[in-house]
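Here we start with a single chain on its own, the form predicted on its own, put down as structure tokens.
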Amino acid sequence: MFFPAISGWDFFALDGSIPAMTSILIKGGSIITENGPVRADILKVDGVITKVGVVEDTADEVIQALGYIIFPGLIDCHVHFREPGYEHKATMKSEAASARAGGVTCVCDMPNTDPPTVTISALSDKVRRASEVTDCDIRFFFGVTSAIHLATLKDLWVSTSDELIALKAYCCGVKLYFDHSTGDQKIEEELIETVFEACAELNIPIIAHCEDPQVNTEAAKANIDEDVAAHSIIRPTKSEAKSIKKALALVAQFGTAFHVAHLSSKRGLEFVAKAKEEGLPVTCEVAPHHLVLSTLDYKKLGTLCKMNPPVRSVSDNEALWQGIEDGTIDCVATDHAPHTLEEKQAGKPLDAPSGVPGVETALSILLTRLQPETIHKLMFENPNRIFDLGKQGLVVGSDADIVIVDPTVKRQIHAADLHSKCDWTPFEGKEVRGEVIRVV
């Protein structure tokens, strides 16, 4: 097995001979920190910042950020690369260059890969196709979908195996499906208490695809409508809910750290709110297409905003909004799914693949609407606790990436503007704030 390591540098050249320090000076910026914006220039000498705060040395290089904020790396918990087995739709050298144009520097990629990540094969392959990749550290989630997947969890969380202790170092937690979506892994329902059970006892946090098989089911045979708006009928708010309200048993049950992912329903976030104010150890994202689509853009979009689970009601939209603003919500990840066009216009239309490309186009949503520091919160320093991504801030010491920003831009997205293999966006002409000037 191959593991490289997850952060550092080669101090050596192949001819044993030490290369050349180099070094940025960022002059002027103001740097994001989650009690709000601090001014003050950055050192960083060899991918290592060195000093912060009114630095007079000279630099390789000298970028002038008067006006700019900064941010570190973004983190993006929720995103499906697509490789390996998907490659057409996109690869993770083309969807972390994405990610990297639009602010974002780490993230987890989901297990629905052909073939899944449910075995030690996997997960390293996984692993050595990402050291190739430069401009993302990405992680991965480990799928559990049956007894032998949970069986080969466990013996990656306890072996003293120094080649399996190498790639759990790669594993941010298990990823549940409660129902079939993209890759059919939804787990066996039988095995999910022991699942909620063993992930307590070995601290691993669980992140879970919420949506219950027995009321989309039924939704779905109750279905006449074709058209692609029927999808937010046929898994409807209700089925969030529901499989919200019975993983959150299993929580006050066994104590698992659990992470409900692409929370998309008011139903479903006053559960996650109740669930709080019990002191129960559950956390919350949501994707920016839940908070600024609805079932208004299917008229508009069609397909293009067809995804699991599906757009719900501008109501919904702004209830998602209050529970950012009140904290119930813990992060903003895109679920970042990029389909071809081809695929998500051929055929019936409520049988096109659900998901959304966003990982480059979130940073740029949000600035429209909230503060910097809270930005921070959603996409660094509450993703970085949640999954113990290590992750350093804009401190001295750190090797973090530095994401400079030009907060005053207004503009459109526009998908020829944007990096991602699949060459198209949900959010074609939207007006928003911000631009990405330099990641360094």
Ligand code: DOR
Contents of the next structure:
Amino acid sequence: MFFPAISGWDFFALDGSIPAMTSILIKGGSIITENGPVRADILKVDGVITKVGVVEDTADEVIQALGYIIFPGLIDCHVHFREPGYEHKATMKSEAASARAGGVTCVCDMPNTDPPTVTISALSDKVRRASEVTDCDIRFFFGVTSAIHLATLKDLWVSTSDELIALKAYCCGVKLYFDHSTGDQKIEEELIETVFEACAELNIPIIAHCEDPQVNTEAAKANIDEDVAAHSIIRPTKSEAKSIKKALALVAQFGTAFHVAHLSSKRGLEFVAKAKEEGLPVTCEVAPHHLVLSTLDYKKLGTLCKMNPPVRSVSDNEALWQGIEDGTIDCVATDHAPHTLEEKQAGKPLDAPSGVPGVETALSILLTRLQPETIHKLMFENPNRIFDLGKQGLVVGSDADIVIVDPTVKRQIHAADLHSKCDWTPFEGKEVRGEVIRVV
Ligand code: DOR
Ligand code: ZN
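Could you give the coordinates for the form predicted in complex with the ligand, as opposed to the form predicted on its own above?
So here's everything in the complex, that chain up top.
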């Protein structure tokens, strides 16, 4: 196995010669930091930031950024890039290009691929594939559905072999599904407690898809409606709330670092808020679709707004925005989950695959309602800290990607302008603010 070192860059060209330096100077932009915007120039030489402030140097390229805001490459800690196994839906290369076009240059990919990321060889294979992708830094969650996967994960975490240490650097934690979703990766129920205990001991963050299998099964049994809108009824908010509550009891018992994936409901949010008040090590993310789409959208979008957990009510949307404003919600992560249009539209609506793309549209959706500093927290600082991704941001010595955004542009989202292989968006025609001008 060979994996490139994270954040490294080559000083020598392959033929041994010293390559020519390339420099880019970005003049006059507003750099978004945790403490608000700061007007400064940035000089990047051979991929590394060498000056931030008033920079008078010449450079190979000078970008005039007056009036633009500047983010470090954003982080989306929840995507499904589908490779290997589902390349007809998407590839790492296609989705990395989509991410970059939307200002996202680091993502954490989920294990529900084929093969699933539940073995060392599956993880190594993904890391090798990702090393050929230049648009985006791709990290991976390890999946655990049965005891053998947990044993493998423990081996990976404690190994002293150079190869496994290098591999572990690409693994950002464990993904658990408490109920089935795309890829059928539901964890065996009797294993859940053991995983929380082991991850607490080894300091491995758990990210979980929180829906309760019993509640969902009962709701599905009671349902006779075939309309796609029934999807929100057969996976109800009480399912999410119950699942989060159960997980939080284990967090309280073992002290596991626990992250709630794609929080969708006010009820779920209330449990997270209470656990935070009690000082439990819990964090959470919300997806843009749960902020701006609701059950009212089934009429227009049909299966194009079918995902797990499902869209909720408009008052859930508002509660989630409020959760961002009061700091209960730590991250925005897109759950970017491309399926082909044919797959979404074939057969009975309730059998259509769940999942929507979103990595390229997240930033503009957020800029429509939030201050840039808040976005910096949600899509850089917090995911970087929670999953220990090692990004340094826009400081001297950092190899950060630099995202230049015109915040004043008002435009509509159109699939024709996007880069995901799936070629559709649930946000078609949506009025948003802001446009990524360049990522350098
Ligand atoms: O809507 C979803 N799509 N939710 C998931 O949990 C999985 C995802 C996918 O992989 O398609
Ligand atoms: Zn997901």
